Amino acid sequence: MALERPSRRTTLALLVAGGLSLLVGRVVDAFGPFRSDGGERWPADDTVSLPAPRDQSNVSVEDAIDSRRSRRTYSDRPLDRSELGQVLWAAQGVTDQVDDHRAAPSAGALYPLELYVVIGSPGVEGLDPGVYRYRPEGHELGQGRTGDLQAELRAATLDQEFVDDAPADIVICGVDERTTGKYGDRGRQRFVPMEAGHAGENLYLQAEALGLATVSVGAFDDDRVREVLEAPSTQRPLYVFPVGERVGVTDE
C-alpha cells in the first residue's frame, strides 16, 4: 500500500517545530536551574567573580613535578582570591574559549566533574565562609551555603583535622551520568575517576607553583561530604583537597 506523502505545508511545520523544540532544550539547558544529565546547577544570581587566570610561571614544569608533595600544614594567612581561581582553573578551567577546551582531558570532551570550595577560617580573602560551585565558563563562583562548614566537612573525611585547618577546601565531584550516555558503565567504573585524577595531578601541580600546601583526600563518607555541599544524589564525591599557604615540613 502506498503512503501518502504529507503536504509542504505539513513538512514546513514539522522543521519549524523541530527547530523551536532544539532551541527551547538549548536555552533551558544554558540558563535553567536544572540539567537533564545530573548536574543541577545553582541559581545564577549569587556568583562570585575571579580574577582572570593567568598562563605563565616562573616555576617550570619540570620544577613543580619534582617537587610536588603532600602537605598538610598550613598558615593563618587568608588565602587570596586569584589564588583559589588559579587553582580551580589549573583543575577544570576552560583554556579554549571557542571549542570549549578545558586544562584537564576528558573522555568525549563531555566534562563530568563539578568543583566545589568550602570556605571556613582564615578563609578566602573578600568571600565569606560557605560553600561556592566552581562554574569553569565564566571563571566565577555560585555560592550555595552560607557559614563555616569546614568543622563538617571535617567529620565527613573521619576527623582528618588538616581538613579543618586549611584556609580553604576543593571537592570534586563526578556526574556519571554525562559519560554514561556515552560510553556506558565504563564511563563510571573508569573514565570519571580517571577524570579527577588528571585534575586532581593538575591542582597539586599548580599549588607547588604558586607556593601553596595541599593533599588529596580520598577517605571520607560520600553521603556527609555530599549533605555539607547540598550537592545532588547523581553527584559522587571523588576527592577533598585541602589548600593553605605552604609552612612546616613535608609529609610524602
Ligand SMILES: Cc1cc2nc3c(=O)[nH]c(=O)nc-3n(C[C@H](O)[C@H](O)[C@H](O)COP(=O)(O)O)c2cc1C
Second form
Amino acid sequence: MALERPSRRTTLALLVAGGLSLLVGRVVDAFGPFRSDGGERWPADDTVSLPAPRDQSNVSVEDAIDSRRSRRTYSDRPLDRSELGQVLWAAQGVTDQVDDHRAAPSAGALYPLELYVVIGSPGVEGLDPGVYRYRPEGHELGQGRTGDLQAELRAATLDQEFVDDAPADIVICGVDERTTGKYGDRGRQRFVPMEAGHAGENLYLQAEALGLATVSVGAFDDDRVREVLEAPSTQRPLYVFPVGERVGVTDE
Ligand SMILES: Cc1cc2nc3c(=O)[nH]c(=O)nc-3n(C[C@H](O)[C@H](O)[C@H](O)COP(=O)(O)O)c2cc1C
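What would the structure be for the form predicted in complex with this ligand, given that what you showed me was the form predicted on its own?
Up next: the whole complex, starting with the chain shown before.
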C-alpha cells in the first residue's frame, strides 16, 4: 500500500514541534529539578545545608597516607554534620569555584559520580535517618527515602555487618553516559571506575585526618544497592564506604 506523502504544511508543523520539544527538553534539563542524564531525580526544594568545608589540617598528607587503614569498627557516637560534609567534600566537593572543578580528577571534567549517604539511627546529628544525595555545587544534601535503611544496605552488601554498625554509609555511583558520550566504552570500562577510586582514596585520607574510620566495600549486589537508594537504572553503584568515629581515638 502506497503511503501518502505529508503536505509541506504538515512537514513544517512537524519540524517546528520537534524543534520546540528539543528546546523545552534542554531548558528543563538545565533548570528543572529532574535531569535526563541519570543525575538528580529528587525535587530540589528538600535541601539540607552542610557546614563549609575546611581546607586546613594539622595532619599532613604523608601522615594520612602512612596511617590509612581499612577500619571496620566504629564508636557509637553519631557523626556531626561538619564531619560528614568534610568527607563528602574530600571525595567530590567543588574546589575551583571558577571552573567548578572538584576534589577528585575527572576525565574531560565530565563528573560522572553521584554520592549518596545512607544515614542510620543514631547517625548524623541533626539529620533524620534516610537516604540523601550530595550536591557538590551547593555543598548540601538533597533528601530522598526516609527511615533507617542501613539493615537493607547491609543485606545488599552481602551482609557485611559493619555497613549497619557505622552511623552512615556513603555510596558512590557512576553515571556512565556522562562519560561515554565523549570517550565511548573506554569511559564505562575504565574512566568511571577509576574516578570512583580517586574519590574513594580522598575519602579514606580525609577520614584518617579527622580521626574517623572507613573501609571501601566493593562486594555487593548492584541492583539491591540501587533499590535502597532509589537510584535510576542509569546509575551504577561502585563503592560503599561506612563512616564513623574511630574506636579509641579522640579528636585531634
Ligand atoms: C576494590 C576494593 C574492594 C573492596 N571490597 C571490600 C569489601 O567488600 N569488604 C571489605 O571488608 N573490604 C573491602 N576492601 C578493603 C580491602 O580488604 C583492604 O583495602 C585490604 O585488606 C588492605 O587493607 P588496608 O586498606 O587497611 O591497607 C576492598 C578494597 C578494594 C580496593
